[in-house]
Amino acid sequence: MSRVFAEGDRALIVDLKQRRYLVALQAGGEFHSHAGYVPHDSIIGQSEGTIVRSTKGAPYLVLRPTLAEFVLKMKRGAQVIYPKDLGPILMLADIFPGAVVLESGVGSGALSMTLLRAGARVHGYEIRPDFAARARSNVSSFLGPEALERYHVEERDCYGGIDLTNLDRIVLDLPEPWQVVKHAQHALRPGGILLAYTPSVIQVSQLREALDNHGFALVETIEVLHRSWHVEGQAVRPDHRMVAHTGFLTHARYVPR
């Protein structure tokens, strides 16, 4: 059943050229563009999928943002992991409801939201207090304040050690993830998974060496390439532009020897 928009909700406003705008609805608020403005009051109380018009008559489709749309449009202080990598991370790290996950390098919270919505309990390590605050704010904004009951962020450096034990998963978005591997072998339960997102292949090489030396098995590194297609009548072809390299995903199982 569709739930009507209420004050405080996030709404995705889409114009005729498929441009997307994320707004937080406020009574008396206005969304402004070159085509006039749309009063927020014309959206509040309406169902998802409604069409509203600006003061100049331009039509806008109003929807609730998906997680992928929210990640790309939300306020952020750090570069986010993009949706094309967030989905594979859930599969490669085998995130399941109730999984206890350490995430280090929470940034703006894109990965945190993805893990939490999959049902995990997330402990975050983040060295920058402004990033930690932004991540908590974004998580609460998209998933609701109740999600914070499963999300605990500490302002600390994962390179210095991990206090948690019997973790199901460790997910890293750090410049030097190999520094965490020696701590991960004591924090993960047997069979637990470590996954790291790294932009450069040099980082991958150093990480793989550390994993090989600290009781990890079934190590694999992949990258995900995203290519959309142009489909218009009989004109069907790959788009000229694609989202190619963003980062490498390396995952491994902890097998104590």
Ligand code: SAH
Given for the second form:
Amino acid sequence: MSRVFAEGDRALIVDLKQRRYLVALQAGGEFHSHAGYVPHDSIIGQSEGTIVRSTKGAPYLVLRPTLAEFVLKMKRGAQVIYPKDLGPILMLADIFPGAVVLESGVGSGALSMTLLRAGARVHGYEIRPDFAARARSNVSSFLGPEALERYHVEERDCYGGIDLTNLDRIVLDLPEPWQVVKHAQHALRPGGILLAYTPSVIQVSQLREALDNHGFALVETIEVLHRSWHVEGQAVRPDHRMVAHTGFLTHARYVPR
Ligand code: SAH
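One more: the block was the form predicted on its own; return the form predicted together with ligand SAH.
Now the complete complex, all chains and molecules, led by this one.
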């Protein structure tokens, strides 16, 4: 798809130091920086990759945001799962087009967008109405309102039970995923996958015990370490800082006996 920027589109504005800013383009709008401002009208009608200048002459590169960039810049209610883990979740939970997935809680919708973009049909259980609304609006803003046809969020407590059956996948990001395991047993189809993201290893222990006691097999817990590299002339080495910890990913298959 090669479309020029139109009013209402999201644009990612990148400065010379590679700092990224997300804007929603409006006729007459202005993007203000330390070097004057960029009128949105100088972006509307241009193609991706265009370079615009601020009123004080600073150059900015303009692109459409990727999903990862949008997730890092979008409005958040709850803490999001970062791109480092979102990619692996798609593989470990084996998300496919048309997969019927229960996701709980939905928080800011970062994981929802990732599942929806991979083609899944997502039922969300979220206890906080304000987060449910934020997730819906983030999904619609990045994927377009048509994505809402595959995205249904109910305001309810996932620990109280699951009113869905024959699910392909259950993906959890809530404090006590082990409380969901007994319900998952009735909601997942045989061979279905449960995946949970948990920041603490104590949560992993409790979850693993529940999975072992409720007919789950092929259980595995992993973490993803993200180390970027500094590459400049002869100086080629790992960066001094890295994202060493966000959360553990535990996944298992439901195998009724
Ligand atoms: N994965 C989300 C962030 C989820 S944050 C993202 O990537 O954006 C955790 C969410 O779980 C919060 O929104 C919280 O309100 C919700 N939550 C906590 N306990 C819950 C429960 N028992 N049932 C449903 N949602 C719950």
